[in-house]
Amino acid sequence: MTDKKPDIRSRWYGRRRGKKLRPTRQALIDTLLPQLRLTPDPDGAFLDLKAAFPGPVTVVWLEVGFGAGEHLAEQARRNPDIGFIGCEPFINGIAALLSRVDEDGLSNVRLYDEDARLLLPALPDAAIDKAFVLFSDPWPKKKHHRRRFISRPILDELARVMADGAELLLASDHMGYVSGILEILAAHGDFSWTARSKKDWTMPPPDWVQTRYEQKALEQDIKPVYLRFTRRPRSS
């Protein structure tokens, strides 16, 4: 048993369920997640990673947000030795992404079906290898700034939970959004900005999935930036 991990409060906005499930889908969120979810420890014990999925992984790969899952499912298609974690507490989301687990027998992919703010103290100390937070809510209101997911606190979890040169990549299409994470994540001392020219923020990584909410942008002539970070090696 470990000591309790600082707290993180969250306290969700957004939308919880969308349009009624299929019957299809309701019955995957009926038995394929219990079967897939991550449940945290209540006394504050960090979760065993290794025992989580059915067989050895290499490392574990964390999305925060995946929407309809579109790009978990297929990073863990193309990735079966990577383990997958993927937070949403969209349900219409999660049925989508558990129809593509089930369609494509990926037992690699493990889901938490809450904020990801909570999951965040579960995990242990450099377990995550790699984490993805594309196109999440950009809150561009400047009353709602504080809702929006990376902040100092949470930049500092992450920072615990990545391992050294573990890659962190976000996406968006909203230019406030970018120039207000750019600045926390300039500010904060375990993250060092990948990018030497503007083609390293305007292209997609070579081995990019895109996402519907990418599509959508994209349909209406707005280009996404792609941020790349690494997590600066530990000083010993």
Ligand SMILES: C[S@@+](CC[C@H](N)C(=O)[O-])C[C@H]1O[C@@H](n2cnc3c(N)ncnc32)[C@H](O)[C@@H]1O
Given for the second form:
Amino acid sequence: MTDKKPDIRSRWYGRRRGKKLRPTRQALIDTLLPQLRLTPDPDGAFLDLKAAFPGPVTVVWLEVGFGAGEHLAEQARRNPDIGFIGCEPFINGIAALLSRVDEDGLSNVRLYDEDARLLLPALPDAAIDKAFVLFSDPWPKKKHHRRRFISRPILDELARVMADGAELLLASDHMGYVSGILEILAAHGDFSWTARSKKDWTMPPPDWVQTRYEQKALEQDIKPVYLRFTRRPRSS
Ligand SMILES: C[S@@+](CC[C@H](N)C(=O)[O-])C[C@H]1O[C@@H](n2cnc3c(N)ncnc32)[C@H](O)[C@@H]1O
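Instead of the form predicted alone shown above, give the structure for the form predicted in complex with this ligand, please.
After this comes the whole thing, all chains and molecules, with the earlier chain placed first.
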């Protein structure tokens, strides 16, 4: 455990690109992505999230590593008054989400197509009302644990950008990563685990949208774990 700022020297570690995009998807990357992309200020000023969306939004939710975006798009469709920020560097996943955004006419989605660790410092304090990190890469080998997204420096940044009482929703099908997450979060003073009984972590929350990796785990008879934390109120 360390109190350092996120170590972004090696950026993120997954695939940036998969198979060649179909022309329609490539067209969405070329035309729609630039309209929805959030660009942090090179001088370090916070993003103006109210101005980032075309209409007023009540609150802003964040999803890190949205994969193909099925969860993000469905949440955005169900909650048109909420602004959604999705972070994902995998271009094929971004194209899949853009296709949903386009088909469903979702105007409440904004994207960051780079490492989420570079976006967090650009978000204002207490700006996020809910954050999802779903089935983030578990990096099972011990020598790769430092690549795991959920780490002390990331939680410090999340604690800064999340509003008092905001929910942090994590899910994983890798029990080693789950233990690591619980250990780091238990030691972090700014979050409390909301679970009261076993079903609170073995069952998804009521408004849940299944993700692709969750579906893959269930097909292999692996039961995912759902962890809900709240950002403790800042002391006045
Ligand atoms: C195992 S996949 C899960 C995708 C999706 N959440 C799901 O449940 O189907 C993890 C995703 O996180 C993305 N990812 C990994 N590191 C990231 C980072 N630092 N910032 C943003 N996304 C990241 C990867 O590109 C990948 O799409």
